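Single chain ahead, written as C-alpha cells, the form predicted on its own.
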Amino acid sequence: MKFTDGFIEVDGCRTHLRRGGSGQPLLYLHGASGAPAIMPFMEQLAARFDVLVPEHPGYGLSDEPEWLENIHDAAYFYLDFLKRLNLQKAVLVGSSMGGWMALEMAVRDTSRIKSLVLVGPAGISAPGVQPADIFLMPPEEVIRSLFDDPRLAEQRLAEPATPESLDIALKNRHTTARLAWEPRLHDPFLPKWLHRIDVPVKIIWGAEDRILPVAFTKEFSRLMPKAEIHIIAGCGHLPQLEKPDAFCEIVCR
C-alpha cells in the first residue's frame, strides 16, 4: 500500500504527515521513538482504513514550535489536526507516549473520534508498578527493552547510523524529556478526568513489555472499567512491531 509523503500546517508547526489507504481515518500517535518509516502493521491497516502518520511536534522532521512545553500541548494539538482535517469518527491509536497524548485528547473531546486503541500506553501511575527510566537508560538498552525477541532488537541495533538519523533521534528525546521528564511518563491529574471518555477503549499490551509493565493493565481496568483489555503473549512493549497480524486484528474488530 503506497502511503504519501509531505507536510501540513497545524497551529504553526510544519508538521510531516504520511498517508495511506481509504475509509474510516485511522490517525497513529508514535511513541517516543518516533516514527521514521512506515511499518508492515501501517500496511496492513491501509488495506481497511485512512491511516494517517503524523510525526509529533518536536519530534522527526515536524517542527519544534516554541508553545511545546507539556503533553497537553500535544493533546490540543491533535485536537486541532482532526479539525484542519476534517476528520470525523477517527479511530485514535496510540502507543507508548502516543497513548498518553490519545488519552489527554479524548478526556477533552470525543467530537471527532469514533474509538481508542492505546498500546502499552503511559499517561499514568500505578501502585507497585515501576516504569523503565528510558532517561537514564542507554539507548541500547532501551531498544533491547523494546522487544520480547532478541533478534529484533538486534536487527533494530545493526540497521547503520546517519548523521541525520542520529540527529532526529537526539531531537526526539529532547522532545520526550520536554513532555515526560517530570513527573516520569505520567499526568498526575489524568486519572480523575478519565471518566470523561465516552467512547469505546481498546487497551493493548504486550505480556512481557519491560518499558511499562503489564501491571499497568489493572490500574487501566480500575480507572476505565469499560475498555476492553488485549494481552498479547510472547511480546515486548511494541505489539504493532513484534505481532503485527494480532494487532491488526484486534483493531479491526
Contents of the next structure:
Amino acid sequence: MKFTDGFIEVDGCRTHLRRGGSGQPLLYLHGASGAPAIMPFMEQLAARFDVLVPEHPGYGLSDEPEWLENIHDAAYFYLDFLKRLNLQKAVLVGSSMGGWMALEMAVRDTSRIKSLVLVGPAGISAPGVQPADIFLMPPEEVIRSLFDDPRLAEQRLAEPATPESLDIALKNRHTTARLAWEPRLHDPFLPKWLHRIDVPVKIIWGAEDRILPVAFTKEFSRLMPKAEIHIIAGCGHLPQLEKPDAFCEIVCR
Amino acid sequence: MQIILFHLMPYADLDLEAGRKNGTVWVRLPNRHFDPEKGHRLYNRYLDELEHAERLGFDAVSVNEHHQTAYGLMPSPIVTASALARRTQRVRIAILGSALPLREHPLMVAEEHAMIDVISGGRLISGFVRGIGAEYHTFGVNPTFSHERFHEAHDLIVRAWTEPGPFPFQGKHYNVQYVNLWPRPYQKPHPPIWIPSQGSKETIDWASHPDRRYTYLQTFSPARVVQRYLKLYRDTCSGYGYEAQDSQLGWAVPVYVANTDEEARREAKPHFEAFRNVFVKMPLEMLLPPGYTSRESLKNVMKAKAQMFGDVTIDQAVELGLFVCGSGKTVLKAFEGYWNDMRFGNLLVLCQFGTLPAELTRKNMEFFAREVMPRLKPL
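For comparison with the form predicted on its own, kindly provide the form predicted in complex with its partner chain.
Okay, now the whole complex, with that chain kicking things off.
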C-alpha cells in the first residue's frame, strides 16, 4: 500500500502527514516516540481505511508552534485538523499520549468522530498505579520497557542513530515533557467530562505494559463503563507493533 | 576583590558506599540514610563555620538551595540566612540563590528576602537561580516552562521591592491584584542581585543586560570554562555598549590550604573525591530534563558525557582548575594567575566539601584567611 508523504498547514503549524488507503477515514495519533515511519499495522489498516498518519505539532518533521503549551492545545489543533481536511466519521486510533489527545478531542466535539480506539492511553490517573518515569529512565531503558518481547527492543536499539534522528528524539522528548510532565501523563479535570464522549470506544492494552500498567483499565472501565476493553496477552505498551494482527482485528471488528 | 565563604552544608556523614551504589545522592537516595541526630550536629557545626568566617575577615558568607539530596541540606536557604542574620554583625549574607521556578509564589521570596535584608540592616545579597535539573524531577515542576517562570517571578519580585504598593501584577504564571510588600527591603533600590550559573549564553545575555547588570557567578567548572564564560559576559556587556565592572563577575570554587602542597593534597583527597565523585554525580537524564537547557546545549553535554560523568581524581581536578589546593603560597599564586586572566571581583571559596570534617574545615578556613585572603582582597 502506497502512502503519500507531504505537509499541510493547520493553525499556522506546518504538519507532516502521510496518508494511504481508501475507505472511512482513520486518524492515527502517535505516542511520545512519534511516528517516524509507515509501520506494517498502518499498511494493514490501509486495506480497509483511508489512513492518516500526522506527526503532532512539536514532533518529528512537524513545526514546533509557540501556542503548543498543553494537551488541550493539541486537542483543539486536531479538531481543526479534522475540519481543515473535512474528514467525516473519522475513527481515531490513539496510542499512549495520542490516546489522551483522542479523549481530549472527544470530550470537546465528536461531530466528526465515529469512534475511538485507545491503545494503552495516557490521560487519567488511577489510584495506586504509577506510570514509568520515562523522563528519568535512560533512553535505552525506555525502549526496553516498551516491548514485552526483548527481541523487538533489541531490534529498535540496533537501528543506527543519525544526527537527524537524534535531533528528532530530543524534539519529541521536549514536546512530551511540555504536554505531560506535570501532572504526569494525565489531566486531573478530564474524568469530569468523559461522559460527554457519545461515540463507541474500544480500549486495547498490552497485558505486560511496563510504561502504563494494564491496571489502568480498571479505572477506565469505572469512568467509561460502556467502553470495550481488550487486553492482549504477551504484549507491552505498543500492541500495534508487537501484536499487529490481533490489534488490527480489534480495530476492524 | 570581595571574598565570600560559600557553604553547601552536605550530609557529610553519608554512607558513601550507599551513595555510590545508588548511582547518585539526588532524587532517589532513600532518606533512611539521613540520621536526624547527625543532622542536628552537622547543621550547628556548619552554621558555626559560617559565623566563624566573620571573625576571620571574610566579606560575606553564602548559602544556597537544594532539595531532597545529601549534596546539600538547605532546601530553604532562608532558614540558614535568617539564623546568620542574627548571629553576625558585619558580613554580608548571600543567598545564592533562591530557586524561583520551584517556588509556588514569588511574592513569598520577595517577602522573605526583604525580611532578612531589614533584620540584617541591609546586609543581604539576593541570588536567583532556576534550581538544577534534578529538582524538576523532585518537585514535578515542568522544566520546559522553567525559563519563563523564572523571568516572570524575577520581574514580580523586583517590582514588588521597588514600586510603591499596592499595584496589580498581571502575568502568565502569576497574577496578583495587590502587590504591597511589608516589609520593603532595607537597601535602595533593592538588595544586589547575583546570578549563579553553570554557564549559559541565555543567562549571560539576560544578567548582563544594561537594565540589570547583575553579578554573574560561574560555579564549580574547570578554570578554562570559567574563563570562557566570564569573557563571554564581558563581551556581551561591550555588545550592549558598556564596560563590565569586575564586581559583576564571580567564581565559586572549592579550595583547600595547608602547610605544604603534599599535606593539602593528602588531607583533601578523600573528601574532595567524595564530593566530586559521589555528592555531585547524577545521570544525564536527571541533570538535564527536557527544556531545562536548549537542545543545542544538551547535545554538547551528551558529547562531553564521558568526561563530565566519569570520576575525577584530586590531581586531575587541580590540573583542570576545578579545585584549588596546596600551600598558602601555591593557592595564592594560582588565584593571582586566574585573576590576571579573568579579573573576577568576587571569589566564593568552598572551604568545606563532601565529607571534610570539622577540624580540617576550620584549619582550611584559617589557613586561607591568613595566608591567601589578605593578598587577594586588594586586587
